[in-house]
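We begin with a single chain expressed as structure tokens, specifically the form predicted alone.
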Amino acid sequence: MEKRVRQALMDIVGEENFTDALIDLVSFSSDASKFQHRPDGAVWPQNTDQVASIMKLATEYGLPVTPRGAGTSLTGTAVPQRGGIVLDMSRMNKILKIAIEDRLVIVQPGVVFDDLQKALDPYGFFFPPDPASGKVSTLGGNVGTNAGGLKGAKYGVTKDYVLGLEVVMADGSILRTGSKCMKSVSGYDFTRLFVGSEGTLGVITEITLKINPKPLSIQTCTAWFEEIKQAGMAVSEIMRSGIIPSALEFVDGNCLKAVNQATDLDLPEVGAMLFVETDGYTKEETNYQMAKAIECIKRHNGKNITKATSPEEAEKLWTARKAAYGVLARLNNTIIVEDVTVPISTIPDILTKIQDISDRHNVLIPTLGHLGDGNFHPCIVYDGTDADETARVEQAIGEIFKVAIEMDGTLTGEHGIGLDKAIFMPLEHDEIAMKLMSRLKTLFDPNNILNPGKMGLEV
């Protein structure tokens, strides 16, 4: 990095909030994906004005800028692929306002998801999206990737709760979008445009979120299925039965075997295990929904249906689902967690096809995910030092994406595109759509300095 740029950055944020030390740059070179690239420096801005000054400097010198939260991205979104500056937003971590009477909160992007939940708990409210990385992931990253999670079947994803944003543009100008109202149709919806844009259009510095009252009653149950397709058929029926579970999760037989190898849970090694949660404001409401779900499960040969009778029992039932990823990551030296979504009616078919792809390519693909909204996470576990196996893995991943798109699905339900899926974007989006997205990127970021290389937007 040029000395004058280095000094200018320290003048903006203070010497203690700048680094170009090798040990730090190595840390900033990767996220939770397989991708790596070292930046030239990193800064921790403290406020919007500092972010604006950094962007003006970056525009002047043509420096790439990669916004970063907790680095939990599974697609390379936070990897500084073109070097330049990492803009670590983790120290902009204040909850600026909790307005229960307006059912909203205003936060900085570095606020950790779970910290917001803890702050809302005394008021009896919560922020419904529930990403698996919520203990560490930041709200700026959640907005940037439109994060979802276990509660998506009933409560939706991040975009359903973002009312407004403050965004620093590539040239350092500051844009405010949306409003503090529950509804607004005034002008173009810039808020939705930035949600899920992965830092390619601007740097989010303030977020206004809608919040919900917490349900007072929760019921949980699990069930086993000899065949994975039976679990898919049960889910499809549950979601058209007139109820909306708050969570509807599953793990397949490969996940169950892996959990048994690493724990003493002694789970049945069957085709799939289903996890159902219903919630509401009375026990009667919650129990009615659960009874309907169990009827559907039984009609599709669900077995060993177990209902929790206490929060402690519920937490125990969830153990297998919550432990799955950590266990799978220890099976070999490389794991890729993919993220495709299909219409709910096609769930049984895609589960079967993922198994077929796994068998044909002789690649281990344990699958888990959020069946309630059709979002799957095929987890490809393999030896990344084996060139032949790596080639088979790449073929399998391409086929999974192709199958999902053929079923009117999408490349990603919650992880985003990043670097991982950039080359597959034309599978889902036609030439006109890709050109329009690229033109929007150029309009907002004419010098291509905001998180360049991501989402396949560059022509």
Second form
Number of protein chains: 2
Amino acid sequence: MEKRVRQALMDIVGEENFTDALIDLVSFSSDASKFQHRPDGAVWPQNTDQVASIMKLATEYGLPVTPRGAGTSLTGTAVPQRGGIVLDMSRMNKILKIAIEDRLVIVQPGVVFDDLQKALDPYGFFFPPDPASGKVSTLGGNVGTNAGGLKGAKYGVTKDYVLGLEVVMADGSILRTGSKCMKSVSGYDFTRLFVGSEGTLGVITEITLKINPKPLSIQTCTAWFEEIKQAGMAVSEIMRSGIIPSALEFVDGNCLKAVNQATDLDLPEVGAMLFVETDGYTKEETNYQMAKAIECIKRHNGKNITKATSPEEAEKLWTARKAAYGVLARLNNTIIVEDVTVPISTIPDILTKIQDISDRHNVLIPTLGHLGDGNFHPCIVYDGTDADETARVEQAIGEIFKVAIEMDGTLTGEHGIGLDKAIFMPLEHDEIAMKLMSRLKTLFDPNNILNPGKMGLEV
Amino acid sequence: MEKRVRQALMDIVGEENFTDALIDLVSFSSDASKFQHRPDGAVWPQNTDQVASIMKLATEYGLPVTPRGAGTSLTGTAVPQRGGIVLDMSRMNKILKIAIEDRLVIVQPGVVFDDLQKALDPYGFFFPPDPASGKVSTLGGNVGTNAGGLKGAKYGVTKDYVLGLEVVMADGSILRTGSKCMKSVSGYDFTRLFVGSEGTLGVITEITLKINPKPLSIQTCTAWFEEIKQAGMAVSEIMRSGIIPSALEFVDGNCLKAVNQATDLDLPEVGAMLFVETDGYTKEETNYQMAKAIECIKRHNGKNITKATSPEEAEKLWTARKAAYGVLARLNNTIIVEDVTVPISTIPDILTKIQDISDRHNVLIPTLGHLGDGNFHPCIVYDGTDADETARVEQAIGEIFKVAIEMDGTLTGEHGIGLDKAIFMPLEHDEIAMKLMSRLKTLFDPNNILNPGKMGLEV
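Now show the form predicted in complex with another copy of the chain, given that the preceding structure was the form predicted alone.
Zooming out: every chain and molecule, the one shown earlier first.
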């Protein structure tokens, strides 16, 4: 990094908030994906004005800037692909306002998802999206990737709760979008444009979020299915039945085997295990919904239907689902977690097709996810040092995306495009859409310094 | 209109779908707002390709194009301010797909809101936003203005249900946004950008909407308050109490007087009347929520709390609210319906301030609306032929916007900017935001032919 840039950055954030020490640059060179690229330096900005000064400097010197939260991205979104500066937002982590009376909170981007939930708990309110990474991931990252989670079918995803943003633009100017109101149709919806834009349009420095009152009654139930297709059909029917479960999750047989290898849960190694959660204010409301769900499960030969009678039992029922990721990651030295999403009715079909892809390419693809909104995660587990297996994995992934798009699906439900899916963008978006995305990027970031190389925009 | 343009338009849509007859042009010169401007011609396109050809022609000749649904805009959005062509979309009115199994519908923009509800009813599903204009307004117009309604607090507004769009761009190219999935974070969110853009970025030719299962239990209750401020405080407390009513409406004393003049409802002419609706799957769920709401109402001296014991009784309770608009419109020869929106906790304060503005300028401002999401409608009723009163009305409106913005409110919750609020945009949005909106408009519509003159974009 040029001496004068280095000095200018230290002048802006203070020496203690700048680093170009190798050990730091190495840790900033990767996120939770397989991708790696080393930045030239990293800063921990303390406030919006510092971010603005950094962007002015970056514009002056044409330096790439990659904003970063907790680095939990599974697609390489937080990897500084073109070097330059990593903007670690984790020290801008204040909850600025909790306004239950206005049904909103105002936070800095570095606030950890779970810390917001803990702060809201005493008021009986919560922020509904619940990414699996919530214990560590930051709200800035959640907004940047439009994070979703287990409660998507009923409660939607991050974008459904972002009321307004403060964003530092590429040239260092500060844009305020949206409002503190539940409703507004005043001008173009820049707020939604920044949500899911992966730091390519601006640096988010403040977030206004809508919050909800917490449900008071929750019911949980699990069921087994001999064939994964039956689970898919049960889900499709539940979503038609007139209710919306607060969670509708599944793990397939490969996940069950893996969990058994690593735990003493002694699960049945059947085709799939389904997890249903219903919520409401009253027991009658959750009973009604659960009864409906169980009807659908039975109609598709769901076995061993188990209802939790206490929060502890519910927690136990969830163990298999919640343990799955960690367990799968230990099966081999490399794991890739995809998150194709399809129209709900095509779930049984695509689950079968993914099994077929797994068999044909002799690649292990345990699959789990949020079936209620058609979003699930084929987890490709393999030996990344084995060139032949790696080649087969890449073929398998390509085919998974292809079948998903053929079924009117999308490349990603909640993880984003990043580097991982960049080359697949034209599969889903035609030339007109791709060109417009590139031109929009250029409008917001004429010198292409904001997280460059992501989302397949350089067409 | 130039002869060759006239002929070219007829060649595209057929003679029977073109008009430049004075009687038609006069009716196309206005919508439900006070604004008027005559177009040079109007067409009723039958399909997307015709719209594409029209836009190519419009680009070639630099003709302004104003898309129009049912013309129910209260802000002049559908008025062809610069002449040119009106694109009446009302004959593209097919429901293309009802896919309950995928929780979505695909419609053409000319489908009337209520017709979609009627089509969904047999399946036990519904499209939650419910604009007051729903009996006549079209879904294309609803999307173009991000229409909201009585159920906003619990169910959100139109943008929360738009999954994808087909849009004809200014140059005639056809853009497809979003997907048929419940979740997608694949590329920039163009879908949300078009929602609420009032036809200034493209012409919407197909809409994919998320739908919800219908609640099975609904409860309705009304209460009177001596002072409007007490009603506002009750609302603010209800929204803090841990529930979200499916409707939380009010009418003020001026509305009650007007309704009494025009009907035999014989309502108490108190400060305000509040309407609460709760919904769920079970009676216990709606009871629980209604009990909570009534606690809050009592704590703020709500009187004569009346619960409906049948759908017929509920309908009767709603009469006062639903009759209000029509009745107010008959009080004088001119009515302007504003829809400022504020953070929920500031409702009592702004209601008082609007009463004060009404008194100071000696202007009648009956107010009603959707307090659950802080969105309400000051209806300015006056003699539009009286220059002095008209001047006082304009002052009063300016002050209403000013106090709303001072309270972190927004100019419009659901009616849009159009022509009516164009000059007030800089009150809410600073120069950076206004410039970015203009540059975005130019990116999508370089020749400024798409509904030009709207939203205050020409800064």
